[in-house]
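Take a look at this single chain in structure tokens; it is the form predicted alone.
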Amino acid sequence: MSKYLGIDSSTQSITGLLIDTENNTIVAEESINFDEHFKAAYGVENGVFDLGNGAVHSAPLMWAEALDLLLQTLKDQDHDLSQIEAIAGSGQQHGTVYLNNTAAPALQNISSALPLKDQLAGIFSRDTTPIWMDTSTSAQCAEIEDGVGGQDKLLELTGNTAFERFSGPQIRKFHQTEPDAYNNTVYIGLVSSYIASLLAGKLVGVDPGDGSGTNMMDIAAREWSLTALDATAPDLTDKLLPIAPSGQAVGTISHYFMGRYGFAKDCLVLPFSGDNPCSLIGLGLVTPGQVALSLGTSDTLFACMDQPRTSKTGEGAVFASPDGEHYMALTCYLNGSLAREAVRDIYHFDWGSFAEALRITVPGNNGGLMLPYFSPEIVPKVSEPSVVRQDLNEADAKANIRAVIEAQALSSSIHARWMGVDISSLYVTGGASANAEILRIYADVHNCPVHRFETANSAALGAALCAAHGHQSATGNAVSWQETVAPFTEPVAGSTIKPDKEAVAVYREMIVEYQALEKAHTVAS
């Protein structure tokens, strides 16, 4: 047998991806959409509850019910789940799950005769889970930073400044606003460790990758920081299990899943991680210097680092990699496809003519520059929409099209410097990665080969690869991470674009001008 299951519990769905490492194939890929199946029962919209004033929650019992439905669907499709050697997974980052003192015995004694939702409804000390979309904790962020000795101290300790979406501020708010429920909580986990706990039939700790997104973990030691915990809430050490080391099985699968779905009794459960760290693995980024760029609604740049370098200006986040050795740097730009589509629509182009405009215009755009902040920007921080042109005629459609792509590529180079990564290759995903002319500009700006990588579920794939690597290590058949990911993370055949030396030289000079323009228009924002 050589089959491994990766499970990704995201905001709007739960996905299972089954791989066969003997044949190097994806055997199955199935998703359960929360709204489609559970909107009536739980009242979710796009998988969440908007409670107002920035508070956004979801339902952990719904996730348990969705896990049942996912596994039943795979079984109904005639996949033999007894052949699965190990399971690992990913969860939407930062969401906190709160359980009471009935949770551990309930998980241990659960019966395969009844679904999870009928047996676990009473285990929660808080019925809902604040998730990554929740921005209601600004006051708690400031309090945590003060509690550890300031923003720089928290950054040095945990790899990140206090962020409203992170778990620590959410826990502090829960303690402050619902003290009785907090006192009745005996276990606080994340979405990832909660799903892993269901599968293992016992409470499971958070892994370093997801622990990095809490503002509570010592990023270098990969263990909870007592300083950060004390600044977050009282008695927190009693409510958290130790960090679960990446790659080390937390146990075998619960008898519930053996009896209900036919899993083998020796099927291992590996620690689950966050969706971003799992995507790092799913894109094959297990060597420092490898960088991926997702060109989506927003553009996200993430890299594999050998050390937990931090961004003192708040340009990005740092997480531990599930490979147990490296770290992940992540920077998000809001004006991704938002800006590309805005320029396309202003000049009434389609994507074909958009690509042609890039092909026939020259690198450097004859000096024409644009700051494409069609919406408020995250990096650099721009609070109000603002489109700035320098030596660029607004009426020149083709020049404006080149300007927006050159701006995005130049910005991605400037704001990747804090990572301390010598970018040796760039893997590009997302809708805009289909445009070779866009990729050509990124290759020239970064002076490295650009490869197109096509995957819809990199987090679930990364989880499955974590399961494979962990199982092989546990059974004495350890292989390197490079060998583990290589068969599943090859770029699209023929997609590689190499940099052009003349264009590289143009952009080396242009980036100085662009950075000066950016600085002049963002310092006051």
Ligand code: XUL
Second form
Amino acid sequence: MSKYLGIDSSTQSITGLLIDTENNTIVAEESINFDEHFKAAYGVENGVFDLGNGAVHSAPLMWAEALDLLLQTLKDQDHDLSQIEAIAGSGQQHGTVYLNNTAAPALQNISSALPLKDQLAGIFSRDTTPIWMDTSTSAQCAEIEDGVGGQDKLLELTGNTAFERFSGPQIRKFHQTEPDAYNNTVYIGLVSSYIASLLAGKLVGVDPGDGSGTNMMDIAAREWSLTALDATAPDLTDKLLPIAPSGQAVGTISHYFMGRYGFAKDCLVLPFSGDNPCSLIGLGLVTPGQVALSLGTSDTLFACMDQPRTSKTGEGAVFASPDGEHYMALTCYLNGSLAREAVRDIYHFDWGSFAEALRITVPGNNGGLMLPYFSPEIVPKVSEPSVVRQDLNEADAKANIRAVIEAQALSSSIHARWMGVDISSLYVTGGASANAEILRIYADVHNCPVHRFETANSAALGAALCAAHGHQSATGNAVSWQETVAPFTEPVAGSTIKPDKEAVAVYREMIVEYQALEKAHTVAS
Ligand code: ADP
Ligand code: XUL
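Next up, the form predicted together with D-xylulose (XUL), please; the one we just looked at was the form predicted alone.
In what comes next, the whole complex appears, and the chain from above leads the way.
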């Protein structure tokens, strides 16, 4: 026993990750790609429908079909699913699923003889689901902020200003544009709570982690805010179930999954959360001060905070942590690998010579600075691409390479201040974390040790760890979060880079110059 399943229902795929906490191993990791299996049946492209004018939706029935295929695949691989003690999961954040009054009985009376898709096609009051890529709700964002008494009020109440992709603005738009379908809706869930509902065979509430991505949850109380609900759409107290507290089982697995895949009848279903909050756990960030940085296509900074601090200038989002106690800060920089690759390609370098350029140039770059907005930037907000050089010769390839990385590291420090986190360690993941010379600059700028962390499916791993922690607590064998995450979140051996005192001193001065340059060229910083 001691097996726990984490399921991550994300934009392009659904992933199952099975852990064994007795010998601290990941025993299975399987993904079902939506385009590969369902493009013909549903017409999705990269897992979504682009409906134009900023509207981007997906198909909740497809996710149910993919869940069946995922579990069938695990079963076919001879994994004994009867050994799983508990399941938790993660969903792409913000997406809203709308169900009619046939949903609850359909889930309860479901037969394991037929697949989910054949039995659940009629439960939707809206066949498609707006997801996080949808940017069509600017008007509704403004209306909601006005409705609660202004942007600052919404920020204070819910932890976030109104964002187009957040669930509340999407719900408001549905109510305004399709009032009849809205009235036929008896349940509004998020991607996370919808998948949990399928597994539990009953309608399940949204957890605080994903609730914080709705613009409707009181972030401090971890309950729906009546003020925010009123400003969003009518009758929401009826259509939303109460927030499902983190870590408390919502039930046991539905007989459908017992009959079809052999799950045990006492297998617990824990509340599902958003993919980012689950990644916080999957990266091992359960203590305030721990920060992770993912250097991927874009760069993302995740931090564990003790309080729900907010960013008035929209530098980041705040979510409740699924650990039930802490909060997560998330800041996203669009010009991550995009900018690193742009500089590499302009000067015809490869990653090897790129690293060499960093090695032989000096911290502080002899005063040369770059604002590396090769594409528009989210933080700080820059709407048009613009690359600014100060005391930096464009013809000097090596200095430009150093400049882009120093800019990214300095920016990651400046725009982490709103989190109020004293950064004690930085866990770096993502493709560019393979480059130790890049990590060295981050260690010196942040003046803390940097560890490399290798993970592909941190959200699914975080979910599996939530299942383990929840089950152990429910069965009287509670262990601390630290103990739960530690064996699965070890940094890569020998990867730690410690800060260099002299370089730290250089960057302490340089950051002032950099911030002044940034201020002069951007709207908010
Ligand atoms: P995503 O998950 O966003 O697709 P990944 O985390 O897989 O991105 O990172 C892929 C990126 O890593 C590539 O686009 C590339 O720019 C970058 N990368 C790979 N190796 C190196 C390296 N040695 N140095 C810097 N960047 C690298
Ligand atoms: C976070 C966000 C995305 C989704 C997609 O606010 O919109 O990261 O969670 O995975």
